[in-house]
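One chain follows as structure tokens, the form predicted on its own.
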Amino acid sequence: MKTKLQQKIDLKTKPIGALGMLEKLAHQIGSIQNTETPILNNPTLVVFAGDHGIANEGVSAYPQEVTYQMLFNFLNEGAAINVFSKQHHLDLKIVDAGVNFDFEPDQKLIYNKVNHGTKSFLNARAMSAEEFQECLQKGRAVVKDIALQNTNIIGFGEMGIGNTSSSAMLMSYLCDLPIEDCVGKGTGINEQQVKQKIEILQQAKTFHGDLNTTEEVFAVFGGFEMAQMCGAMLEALKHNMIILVDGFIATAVFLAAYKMNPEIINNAIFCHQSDEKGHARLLRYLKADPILKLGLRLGEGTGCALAYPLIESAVNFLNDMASFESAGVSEKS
């Protein structure tokens, strides 16, 4: 099949390759779902979040209370992600995997809550082995409610303060990097702020010490929706999905789930390399290309919501862009 789509794709009315990444995209995923004809069903944005107990250390610009009100934001459809979903006809999912608040009924709302957040990392573990695998179920359920409105393509988003300290915890060990190489800006501190995040999050690694496995880093050190984020892609690779992985954290997380299941990285796509310092190095490791590279830094899943027009050609210039042979023009001789 992977002979036959590259025949089918060099033999378009266009030099061979002209049409740069969206090549190796229409490659990629008429591969994932072993046609020469694929189709993007239900194009789905789950963003998940959840709070950190490490956001009270000082590693954030923001308060710990900015994820509920983002929340709220999500639910009356004002931010980013709503903004770009609708424009671009994704269905959007919102959901509560462990945010320090009690939201009343909402429809618009999944009710995935482990906790009121993890504790903080630096003097404790965030969350026991036991939340760790109920945040792997709990996402997987997630994907699982989705696949039965016949999806096959999903990316994901997050929303907690202080996940950038988790996502630069987990960089940090599964890659074997020092810290100083995993740790950015997040919400926009300063300088002096990010040497002070450096210190908090070396601390954590010497308390911490050597860690054994990628379950039990993810426990020590991730959030609740980093969690359920990494459950629900590995779900959708159970259900042969394209994965959209989205900015610095979605990224550390999909780490944590290639760590676990290997196979996954033949249905990913890296949408953008985020404006974060560490994501660039993380793709490297990952050998991903991303699509775009807009100086993003936001979460959410934005990175997903803007690449994805751009997935679409790809599929769209594969199924109906005419061939030499039947548009009748000459080839390279």
Given for the second form:
There are 2 protein chains.
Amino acid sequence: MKTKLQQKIDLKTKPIGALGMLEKLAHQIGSIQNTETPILNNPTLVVFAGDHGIANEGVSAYPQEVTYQMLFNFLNEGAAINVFSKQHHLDLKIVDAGVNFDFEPDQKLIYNKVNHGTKSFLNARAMSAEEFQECLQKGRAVVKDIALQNTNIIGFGEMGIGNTSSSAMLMSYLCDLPIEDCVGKGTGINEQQVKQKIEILQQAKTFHGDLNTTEEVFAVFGGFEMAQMCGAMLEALKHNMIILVDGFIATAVFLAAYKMNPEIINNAIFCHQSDEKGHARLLRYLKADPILKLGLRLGEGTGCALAYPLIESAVNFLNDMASFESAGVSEKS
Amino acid sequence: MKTKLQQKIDLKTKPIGALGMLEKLAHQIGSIQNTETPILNNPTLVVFAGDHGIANEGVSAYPQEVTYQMLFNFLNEGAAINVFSKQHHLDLKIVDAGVNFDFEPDQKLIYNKVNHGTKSFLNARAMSAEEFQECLQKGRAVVKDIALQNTNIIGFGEMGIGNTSSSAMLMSYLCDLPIEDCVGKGTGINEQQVKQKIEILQQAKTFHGDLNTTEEVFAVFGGFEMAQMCGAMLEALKHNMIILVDGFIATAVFLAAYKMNPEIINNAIFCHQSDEKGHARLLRYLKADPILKLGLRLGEGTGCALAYPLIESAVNFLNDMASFESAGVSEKS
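Any chance you could show the form predicted in complex with another copy of the chain after that form predicted on its own?
Below is the whole assembly, all chains and molecules, this chain first.
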């Protein structure tokens, strides 16, 4: 039997299903909020930044210092995510989860540093089990604070040179896929460099061998920004927020959060399918149907910010469009 | 050699090409406006409505009176296009191009009626050559007025029960494709009805035989709302506006405008690939790469309205993002 929510969607002045993806979103959001008149409160975007030991092993097009330089760029409102957050009135928070740089105190920065970057997982565990747990807690704390502002929709972005490599490892282990299915050109390495990246990551798989739990895989290969994002996603679920999932890295983090608590899928909106090679496959694994496919490969939460107005449109049509009856329009003959 | 515009895009603090589609849009808009600092002025959306004789031949899921009923819905701000235009502050204009209903004077309605609906093209020409020319002029006049408000970006929508049939005929003749490649389920007919629609349209092709010019094809099969939109698109080009192309019907109209003046392609942004069967093929014919694929099949200009914030994002990143130099970020190693 049709839910009242689905009935309301179907009786709007349009052919059944004619708003496509927006109808699915309206149904999902109404279901999350258990209402036929959902609202989006104080939409927030949190960007977690952290450094990766693996970045120094020849897997990335950019040097590690770009992480802290980009963090300054975020604070100075010069990055893509600043521009798009401002456009859509998203409350943007920047978190130092573990950048290899000591920032002066800055009101705009959430100082959540666990360490000055992870170790290279080529020959060590990226972080200890304790550091991983600390990340989960610190990520949760960020969202707990945000929940006090009545935020009910939250997106997550990341900055960390090397983190497509970490994400590829998470995907390879947690989806049980060969590493070459999970590796792409990241911020822009060429084909020869992609081959090298695959070789390096294969070496790391050989070095670490089988791992038993999601938590262990995450600690061995993950980044501090990724682990904090994972805690933040789990906390967002606890507050029944709508969770906006960005590109490849955020989806790999989401995958881990999903393994820890499968219910999180109900609250997740997949915002953008990135050009990064593994992302389409990872989304298929999660049976996710992303809103946008703009060929972005930037991270920072840009996919979330750009998809936001479409999510808002889904809520708006549900609340504001006339029904056949109220508008006096004839139904299908 | 790279243009200055492309250089500016490439020096923003992001990997080369990492904003995907938005970079293409920024380049196109900068090229149209011949500047590295484009602006979007008074964005406007015009919805043309008209009735079709063919609607009474069993090609549509809805009765003809839905056209005028939906026009009232537009005027009362209850339709999807009202909701989305309001969300994005688009100036929405509604035009009666040839609806089979006499509206009382209403300040919100542009009274551009050419006739009370077209004739059924199953056994007559939908409109005369004179009516077609009148439509072009009336469509142009709407845009001439809008140009006085300094509008430099304009989208077009339509409402007209039966107009996917008209559009399929335009596509079939102007792209030289069999009718079955151009026909879909419109507002929601079933498979059996699609077969019937194809048969009816094939009969019409047989009845009218070869036709010599784009103008003749348009007059024989088109709708008043479509012909006025065609004039409006050509006038928008004359004012060097950015032209937002909506779904299947608007793209079929654009195809005709393109045959009349191929330069129009430079100013066109294809907003959404609809679920209507012929649309993907038609976009391929035009070598168009649409921004969104949300599975909409509604018309009204909804694809334009929903894509608008992404077009704005393209302009915003070009104007507001920092460059590597200004932000002190290291470039690719």
